Every structure is written in C-alpha cells, then in structure tokens.
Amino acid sequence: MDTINLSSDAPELHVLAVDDSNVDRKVIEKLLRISSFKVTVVESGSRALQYLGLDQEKKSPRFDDLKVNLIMTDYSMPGMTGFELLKKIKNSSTFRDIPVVIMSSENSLIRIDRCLEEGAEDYLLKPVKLSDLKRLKDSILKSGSEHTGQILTRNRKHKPSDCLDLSPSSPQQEQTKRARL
C-alpha cells in the first residue's frame, strides 16, 4: 500500500515506537506508516534511553541526525514501564520538549491521570485505531511545525470530542481534566 503525503511542505515526523509485545510493535509500525510517519521501533524503555542517548552521562551527539517528533510507548512493560520511561524523557533537557504518548489496554482513571500529570501528551486505549494517529498527527502538525526538529504540543488544545469518556470522578479530577481542554 502506498502512502501520499498531505503536502510535500509537510516534514516528514519521526516517531520512536516502544512496545515489548512483538505484535503491537508491528501492529503501531503498520499504523504510523500508512499515516505517512517515519518510524523507529525498539522493544523496551532501556532501548528507547539507548536509541536516544539518555543512556550515557553525556548528551547524545546523535541528536540533532534523530530528528524525533514524537514517541509512543506501552505503559505496562517488564524492566522499564512507559510512565517511567516518560519521567526519564520529560526530566532530560535535551528531549523534555518531544512529545510523548502512552498507549494501554488499562483505562484506569488514575493511571491516565497521573501520566498527563507528569508531561504525557496524551493517553491512547489500545488497540490503537488509525484515527488516533491522525488526530496526533494533525495536532503536531498544527502545533508548530515549522519549529526545528523537535515538534512542541504542550499547548496543545483539546476537543470534547478527543477527550476519553471515563467513569464519574473527583471534583479535583474533573477541575483537572477541565484545565486541560
């Protein structure tokens, strides 16, 4: 199947893909690619640190060739968890800025929120559906582009619409969820 480009002043987005599971891996690869992302897929948290640099002391001299735009990991993952390889990310000052996306099969009201509250970009129920990565990609794309590599969303704006529909919460939780539309 080939795969158009919306325009050809588009840049073309990168996203590191990181899952354990080999299915879901190929699964999120099949995905991104047919929404026209350059995509690199490693299968644990450590690899992502790995593929970034993060794991050595020193700031990676790779960086500037890597170009990320975007990194979607699993949550739940033996070794590193995604929400831990999301700390990781956001406390670097080299990547703080790329944004990150948790995906899982566990709509837990907590665990969403406690990933948002740390710097996740957004949340995504598996399986992951193609308008998902649509909607992402649009976002980034909307969210300044034309910036260097690195594609800053964290002003990005949601819609109702784009909002999962979770079980009743807290009026904390709620005023939460509010500041974040």
The other form holds:
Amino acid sequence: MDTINLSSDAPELHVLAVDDSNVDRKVIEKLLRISSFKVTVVESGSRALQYLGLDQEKKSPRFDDLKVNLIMTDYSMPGMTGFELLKKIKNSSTFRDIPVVIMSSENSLIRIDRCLEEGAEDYLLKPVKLSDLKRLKDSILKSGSEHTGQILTRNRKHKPSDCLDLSPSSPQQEQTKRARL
Amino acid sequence: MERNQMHRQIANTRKLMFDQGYLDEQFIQLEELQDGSNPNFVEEVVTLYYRDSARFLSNLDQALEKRPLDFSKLDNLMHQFKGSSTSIGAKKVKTECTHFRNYCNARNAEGCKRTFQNVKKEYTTLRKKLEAYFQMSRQVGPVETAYASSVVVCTIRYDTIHSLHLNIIHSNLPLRRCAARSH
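Mind pulling up the form predicted together with its partner chain next to the form predicted alone we just looked at?
Then the entire complex follows, led off by the chain already shown.
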C-alpha cells in the first residue's frame, strides 16, 4: 500500500487504551475519537487482559468481534504496570502482533529502551497530543501485520548502534531511529 | 454592546491565566478537543480533575501525618496528582509538585511539608480562577448564529494563536473546531 486511505470507507482502527487516571482516560478517549479511532478504555492491565480474553484459560478470546488493532497503555499503574502488560501481550501467541504503545510522563532513556526492546511499537511522552496520534495512525496504517511482525522481531534481536551513543537525544529522535530499523 | 463586553472580559480572564503562568499549552490542547458534539468537554475534564485532586490531596495530608514519613508512598501519591495536573495544563501546580517530589527523593521531611502547602495553595488559586472562568462562560451561554458569525468574521486576527482561540471559543459554534484546526 503506497498511499494511506483515510477515507470514510476505511475501517476504523480499534484501540484499547489502558490508564488508571480518570482524567487521563477521559482525555485519551477524546483524543482517539477525534482521530477517528474506535475506542475502548479500561482502568488497569488486568481489565485489559480480561477484555482481550487473555486472563481466562478456559474461555477462548472473542477475537473476531472485538479485534483490537492497537493497545495504548500508561506505564505507571498500580498492580500491573504498563511494562508488565506489554510483556504479557508480547508473550501471547494470539496477541503478540498487536502493536503496543507505552504512554509515560517520565522522559527516561533507560525506560524507553526497555520498552522498545520488549517490543513496544512506540513510547509517547504524556500528555499525549493529537499530533502523536496522527503520527501513530499513519505508521500503523502503513505497516500490514506481517511488516509489524518483522519490525518487532528486529527490535528484540537487534542492538541498534545508537545505544552506544551517549549524547542526549529526545524520545522522538529515539523513536525515529527505531522506526528506521 | 454588553454581550461583546462580556465576551471580551471572558477572553481577558482566560488570557490572564496563561500570561500569569497558571495554565500552559495543554489546556489549549483540551480546548481543541471541544466541539459541538461535546461543548463542555474542558469543563468536564476540569471537574473530574477537582474530584480526583480532592482524593489525592487528602491522601497526601494523611500520609504527611505519619511518623516516620514514607517517602516512597508520598512520592507515588504526588506522582499521580502531578499527572492529572499536567493533563489539564495546571502549570504552577505541576511545578510545585516537582519541588515536592525532589524533597521526597532527598528524604527531606521539612521540605516536603513546606512544598505541600505551596501545592495546595496553587491548586486552590487555580481552581478559583477556573471556576470563575467557566461560570462566566456559562452565563454568556450559546450565542445566536447570525450574531456569532459576525463576531467571528469581524474579530478574527491571525497575528497570534491566542487571539484566534479567544474569539472563536466564545462564539460557541461548531465552526470553532474547523477554524482552530486551520492553524
């Protein structure tokens, strides 16, 4: 797909957003709706797993009717952190191909690196902006599921040379570097 | 015209909150999310913020009574409060939260207690200003379309983004979102 089809004919991407903050949930939901995503918002990692059907071994995930195209999760949450949720999803054979984006107020390169190494699609600094979502949407639409799988595998195995670069760089720069892998 | 005066007063009140550093760019982000389908979005978010803040501040008050202080718990509580404050653009509140967390990291009890008073003071000040601002906005209410269009057409200036926002927000038109996006 060379061009991104953003016409009203294109199916809406379904995002599962996870955040323990009431205020942030309300804002992210609005941001996502305005960016023409279909949105489901939950307040914790365990609720997110429940929604996906991952928590119950007996029940098979209701994959077809609630196909989730993207998961966006806050990093710091009580109970299960966003990082732990990311790991659980990436370790699931059914859901590992769903891109997971971490949202955090902490601009920590160590944390960003950990998340990307664990397979996160992106790491957004809070507060998340409309422009962040636009960029995210473009990149999700551009990559088909096969391509996303390749990127994730490369992220895990490949030690990017810029890890050795000790000069400060913004998370956006880190993300752009990662996207080029 | 009295309505015009009220519009100007509301616009000035809003501008002052930015100029005096009470609000930052994030508040504008919220305003940009408000539209005809959800004309009270910003006020709803801010009201939710007050509700959550009451809980966070009360928990912090209690935690600061304990001896010895649990700095890790204090930091965690403040992290959450700082998060919501950041999400609504509460600039001065956010700054005081950062000072508090720095004192937590330094395990400085006096510093924590002192800055917490500042956090509460800034929160109370901002809340009063926002409540007054939203109350004024509600009093003016939705404006007739014909009048509103003339207000928007005559008073749009493209020299600063704030001017553009000020005029459009108080016309309460769905037009607001399209025009706001044009920058």
